[in-house]
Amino acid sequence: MRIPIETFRLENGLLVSLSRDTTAPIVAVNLWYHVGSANERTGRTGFAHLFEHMLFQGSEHVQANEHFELVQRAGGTLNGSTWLERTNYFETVPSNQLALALWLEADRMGALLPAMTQEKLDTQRDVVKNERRWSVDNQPYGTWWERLPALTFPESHPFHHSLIGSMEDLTEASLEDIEQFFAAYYTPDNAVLSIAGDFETDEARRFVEEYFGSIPRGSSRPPLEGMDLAPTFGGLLRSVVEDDVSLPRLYMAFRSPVFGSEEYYAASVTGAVLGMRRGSRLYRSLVRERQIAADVSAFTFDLSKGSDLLIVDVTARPETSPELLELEVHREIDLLIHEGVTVEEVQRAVALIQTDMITAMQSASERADRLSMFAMLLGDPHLLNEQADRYASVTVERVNRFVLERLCSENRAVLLYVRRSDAESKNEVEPIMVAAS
């Protein structure tokens, strides 16, 4: 399936892309601005997370809040979030409402600072703090989103701190702080636009125009820290958590070809072979055939710098021990290593993949976004369209080729979730530990 993509770019640097669609009435319009967790600087970790919050809080022309009520009293749905290479913001709204979420969207890249004020910083401050304690640290696994990050990768590197930040971080945050984040990364130049669904391509071009065009280049941006690192961990790195969970938890994670490259696509097929659905290879053994396991899955986190991550997430049955869930899911990785992959797995890993694909550009929320992150990670949102073809030239002998490289001993990295003992005070948290690296 290809999608029809029209680009252009503004005299201020902002890229654009228009996928029309009238099968139904509605437009979805999605931003994306190039700055994640990875652009924190040292004490101020979490804090593009807590820019998405103080996005939501007005603009020279819009009040604190007035950007929700508006677009949902229009009869639309909105949000943001936040990774660690961007974070975006969307609408999806009635066609005839395309003007009013682009110039909700221009007026806060142009005017965000005048609105801002030390009570709104306080109150999302505070709320970004309860979002860490409820999803985070009071949630079952919740910390697996930090640790693993940590694990995998060196203390210097961009990718290796938490993406919702330290609650001293967040304390430490100031109007300063929020000024000079905003002046560095929320630009035009900085920032990708998507617009997908049922709209006329001159009047969407001409709302662009004259909501965007006017809005200045940024100056500078700090540079990232060195990302490039080595293709494998070099020794097994691994790490024991003891928390308030019902059921031990294993995160298994390889280090894997970046987003987008020629063998990011063997990775994504081999995660696809190991545990996309009940067919995967993880789960008929696992779940279905021996009953050591409750669910599992295997996915990619698509970065493209320095290095993506590979991982497998297993679930244990109540009468799995830890110790047994590790060993298996390193004996299923080894006898892959032994066996391969078949013919008939990698054609059911891509035609699951294309499936997926296919039936995301159906939505234009999912169409803008991945037009948007195409756009911006591999800087042409055309590619968008190549994607089936990428995936159909896997060869079994590529995937093989992935597994024998990146699934080895030497590349593995282990984060163990296992029931608190009921000595220890529920308060305590287990350090991270690294046996290898």
Contents of the next structure:
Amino acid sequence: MRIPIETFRLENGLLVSLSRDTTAPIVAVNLWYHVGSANERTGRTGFAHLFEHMLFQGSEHVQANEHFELVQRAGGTLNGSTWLERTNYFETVPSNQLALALWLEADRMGALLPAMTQEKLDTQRDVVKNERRWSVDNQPYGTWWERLPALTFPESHPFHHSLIGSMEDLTEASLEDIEQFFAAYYTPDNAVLSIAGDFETDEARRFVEEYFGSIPRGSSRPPLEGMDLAPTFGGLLRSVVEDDVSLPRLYMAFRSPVFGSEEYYAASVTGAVLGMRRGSRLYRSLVRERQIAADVSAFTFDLSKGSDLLIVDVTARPETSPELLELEVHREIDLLIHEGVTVEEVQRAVALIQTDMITAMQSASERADRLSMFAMLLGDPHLLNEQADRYASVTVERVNRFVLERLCSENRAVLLYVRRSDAESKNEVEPIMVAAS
Amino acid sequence: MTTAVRPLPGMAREYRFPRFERHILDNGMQVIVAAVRKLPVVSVLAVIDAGAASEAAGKEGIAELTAQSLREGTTERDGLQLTVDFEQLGTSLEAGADWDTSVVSMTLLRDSLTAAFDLFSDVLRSPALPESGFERLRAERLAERMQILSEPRGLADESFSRFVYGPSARYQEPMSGSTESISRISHADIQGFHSRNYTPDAVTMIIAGDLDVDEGIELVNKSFSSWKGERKRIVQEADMRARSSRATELVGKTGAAQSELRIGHVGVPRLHPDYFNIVVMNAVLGGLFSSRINLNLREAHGYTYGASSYFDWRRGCGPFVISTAVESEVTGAAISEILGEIDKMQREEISDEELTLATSYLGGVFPIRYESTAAIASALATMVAFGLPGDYYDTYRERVRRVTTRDVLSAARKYVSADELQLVVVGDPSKVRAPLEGLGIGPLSVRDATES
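Could the form predicted together with its partner chain be shown next, to go alongside the form predicted on its own?
Let's see the whole complex now, leading with the same chain.
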């Protein structure tokens, strides 16, 4: 299955991908900016995400709260999200409202600053602090989002620090920071635009040229320094966290090949062999047969620079101690290294991944987002159509090579959540924190 | 640099919800097939007309455990084999129960349909329901209970239902059962629930995706026409409010970083003559991002990451809930703002701009909701579960458009009961108890999060 993809580039550097599908009268618009928490300067953790909030506060020709209102009144949905190396903004609207969606995106890319005020910044700072309380501080295991990158990337590395940011740094963010960040990163040559769904190609092109064409290129952006890392951690990294949780949980991370590289696909299949659905190795062994775990999953962060992470996440049954949980997960990984994977395991993993990829393409929004992802991170949106083949060509040998090279004991980072009450009463678990190098 | 001229919309293109056909087998089993020709994807979904609301008192959670036990193998294949067989075909079987129905489903690529449907029908017709699998699933459900109760959001949702509904209402207990009720469920209980409810006359098979209608009907006919059985129906109890005046419960969680708030009361059943008026009213009050409550709490005050309201639609009277999480220090102020918004909603008509924002949003996003075969199958399941008419999705947008500002005012006055608001706060007692006492939100009861 291949979806139609056309691309063109404006003179100001904006790379545009189009994928037409007229099944339903809706169209998705999706913009990725090549900036994320990795680009934050020291003392400004959380700024890329706070900035994302500010993009919904109006622009030169759009009032505060109007961005949301105009899209919703048009009968559309919208949102944005921030990740370590990118920030995205997207809307899906009835197809006759394509121009509105593009105009709104162009107005904030071209003329955000006239709408920025101290009051708006103060309010969104409070909203983001509440987002932090809600999703991190007041949520069992919620801190894993910042603890795992902190454990697995060295302190000097751009992926080390918290994406949601510290309360102190959020407090410090100023309008001047907004101006600098906007000027450096929110430029057409640092963005990709994707349109998927029901549109006429000539018309879509005309709208893009009309609204985005006059936005000037950016000047130089500060490069990300020190991204490169050794292929393994070089030893076991371990951190134990006492938290208000009812069941112990273990996150085990492996340094892994970057998104889109040849070996990324072997890493992704290995993750699925280990933890995707109920037929996976860890689920079969720890949940179904031995019944020491309540749930299992595995995933990659899909980072395209420096190094990616493959993560398995295992939650204990109430009667399982954190020590046993950790021991057994190590043992399962050792067993995989020892035995290697079977053809059936690889086939199962690839079949599940391919179904997920193709069913996701039913949604115009997903389609546009994937186009932006391949356009930005790998420079070529057409790669979206190659993914099924890339996965199909993963062999047992390649998976086993990845397993030997990257799941070895020198490349494991363990983040273990234990019940506060257990830790206090038994004092058995020694909190050890070893930073990555 | 950028243009100030806002683009106007072009000509809207027609949209129709996918065509579907219904068919009834001789054994009473219903079949609905929607041909959706877009990508080589098919969703198969069996709706069993027995959900959590039909469970016996004290054994809440049977419907969920029975549905999950289906995955534990058939007379032909053990549980592990069944799981792996599905997954080798690139799909997996999802099974669970909601309030009114149990649902078994899968989404897969067209090429695997015949083989996977064989497995699917084996599960429905000849499940083994083995005791070992049941015991494991029950233990997993109990572990999940511990997770829910340590999570402020889950705790707030459950505490709210327990506070709002009276002791004889099934809705007082969690949909998938409590720790106590799940512990009481035996293997014989799920076998009994299964034999009473999983019969052809209680099942509707829905197939949506890349196939012909005739092909879908034939697929079901071939596997299910010889299935026999008749359903033993159990009549549900009436639902009851816990009380008819305002009351507040504080569930104490020392050191909580935020207060989780739930405000509302027992609502109305899904099949209701004023359904569309209520939906539009709720959209304006708290259903949309640009709703009054969210704009007030989030965008004007920065009290929260988000605030919303909803009517939880069920066959019986599900709850009406306003839900948010706010910084502890502003708990009292946030509640006052919410009460103020309810009052305003009941005092005067909304503006035409607010009305058209809600109606054009609800009408516009309708096609966006049904992009995937799974979403289409699920919409058809909703139609079956509530007995909605066959033209329901075709007339939805027109019925939303017909709602007036006067209808909204009348719905706000009739279906939001300011005098009966029930409030549950999960938060740090040392920070929120005092402000709660001065709010005029009824008598305050306090318990610790660790007590049930």
